[in-house]
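Next up is one chain by itself, shown in structure tokens, the form predicted on its own.
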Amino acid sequence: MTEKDFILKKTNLSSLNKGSFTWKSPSNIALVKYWGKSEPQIPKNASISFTLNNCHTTTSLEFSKKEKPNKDYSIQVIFEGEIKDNFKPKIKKFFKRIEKYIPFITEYDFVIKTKNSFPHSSGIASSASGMSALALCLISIEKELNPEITQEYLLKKASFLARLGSGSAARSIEGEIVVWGEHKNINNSSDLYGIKFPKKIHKNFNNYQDTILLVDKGEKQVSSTIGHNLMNNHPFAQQRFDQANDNISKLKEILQIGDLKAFVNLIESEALTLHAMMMTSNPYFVLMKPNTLKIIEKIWEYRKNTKSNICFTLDAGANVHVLFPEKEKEKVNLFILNELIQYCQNNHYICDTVGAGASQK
């Protein structure tokens, strides 16, 4: 499908005057990651991700029709129970881009009230997940005002419209391992928003575990926007990019035969070069804290001494996620309880798997 595929044809307002639509929508935690875009929203190399199940954003979006028709876009924005208006300039500047191919978003008086499951702005990608639900709801209105649309085209619209808010929340629609960004060896894979990983996944990684572990709840040192844009003038963008392609590539054998030793090496590897480019950008951000490191040489310690398929990946930021197959829950668990969460922030850490995507409530 083609950007043109997603304008909306002309529809009757008049039968929708006001109403509310209600979607819970997980975060992600990329496996091959994405660092570096151009506009709108385009990545530079393909990335894939595991979908979270207990780690989501929950949106609500109530909307009237306008007493008096203008151009500007109407908003209010209640996170938590509380009135946010430091969040309404990133969502207008998701509504000017988004606008050619949902213009009745100018019709109505919105109010969006959100909550996540999870720390915000701590790097656990409340953006993927928060774009994603406000996008479905959006996306909801237009089946409303065209049913002829079909179950296929809402999700993919959904994926392109959240992209253009964040570019991880293109992940962040359907699960439960999702591909953004055309890739030669995925059928079916575009740049304008996800696709399911299209192939039998191996039992191996079934219910796959992901325990994330909060070192740093607070604010990130640098937005993720920020983050991207260092990619245009950085010395290794361009071996990045190809690193990131190769991998996707082998990855992708990794997920149907099912070699969790080989998946552990390349989740690894793509965690640390991610925090590389970082660290070899101008300017220059280390992002992990001591606990991180002192996570990650735990996890390594255990897993020469167990033969564990523990593993660490990490986001733009200074928390671990723990991944690890369900079979070995049991004792991963008891690792963590012991030896993590003493390097957590309050000791607070989350326990996820892997999920299935929104769902609307």
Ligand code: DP6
The other form holds:
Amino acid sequence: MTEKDFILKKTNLSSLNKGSFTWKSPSNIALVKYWGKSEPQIPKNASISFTLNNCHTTTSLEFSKKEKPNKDYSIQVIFEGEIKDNFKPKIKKFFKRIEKYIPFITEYDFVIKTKNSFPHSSGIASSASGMSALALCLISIEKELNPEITQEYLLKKASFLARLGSGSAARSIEGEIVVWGEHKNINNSSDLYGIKFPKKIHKNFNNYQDTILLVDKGEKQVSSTIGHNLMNNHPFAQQRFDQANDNISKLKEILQIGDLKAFVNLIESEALTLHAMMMTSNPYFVLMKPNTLKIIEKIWEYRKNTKSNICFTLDAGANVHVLFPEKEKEKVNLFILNELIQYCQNNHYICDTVGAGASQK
Ligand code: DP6
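Switch over from the form predicted on its own to the form predicted in complex with this ligand, please.
So here's everything in the complex, that chain up top.
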């Protein structure tokens, strides 16, 4: 599908004066990372992620026909019960990008009521779950205006719109493993939207666990936009994009044959490479904290001593996602509790698992 296929053709706008839709949309954790993009939100390499289950955003979008039509966006944002005018610029920028595809957004006054299942200042990015939930609410309006659209189209377009809000949000519509970005070995993959991993996944990866250790709950030091831009003149950029695409091919096999050892190796290498890219850009950043490294060392020690398949991944921050198979849950949870929680800010952590994707409420 091309961009043109996402432009809304015919609608019967007069049929819909007001209403409200609510969607719950999950966060996701990348296994092969997206880091580097070009306009408009086109990734430099394909990425693949686990959709999460417990970390999610619930958004209600209330809409009513404007009394006097104009070309402006009329938006009010209420986050966890409080009016948040500082959220508006990001949403207006998003609306500007998507107006071409859903022109009805200028016809309504919108009230966006949104809340996260995870604490606001937890260092967990809410852009993936937030933008995907909002995109799904908007797509529900399109569906109302144009009931013939299929479920398949609806999900693709929701991912397409979400991507224009935040790249990783394209991977937060469906579960359980999603690929975003065109890749020669993944049929039907696209730079424009995420697709479900198209092969059967080995049972070793069923209900995979992700315990998120909140090492630093402060504001992000580097916004993802700045981070992605750093890849533009980065000396290792092309090698990194090639490596990520190779890793997708490798992971495709690993997920099908259930090779946990190879999974551990690839996932940790991806996490450290993402941070290596930040350390070797100019300006340079170190986003890991001393406790991030303490946790990594402990995980390596535990793995050596127990032959566990525990591993870690990181996003663009200091928090650590600890990944492990469901059948190791009891033992690994004890290890986390006894040995790792001490390195978290206020001992805070979140237990999550791979999830099935967004749902309408
Ligand atoms: C390190 O999706 O937050 O988490 O497209 O600018 O909104 P924008 O970036 P964003 O970048 C995510 C970067 C990452 C890796 C990943 O999720 O693949």
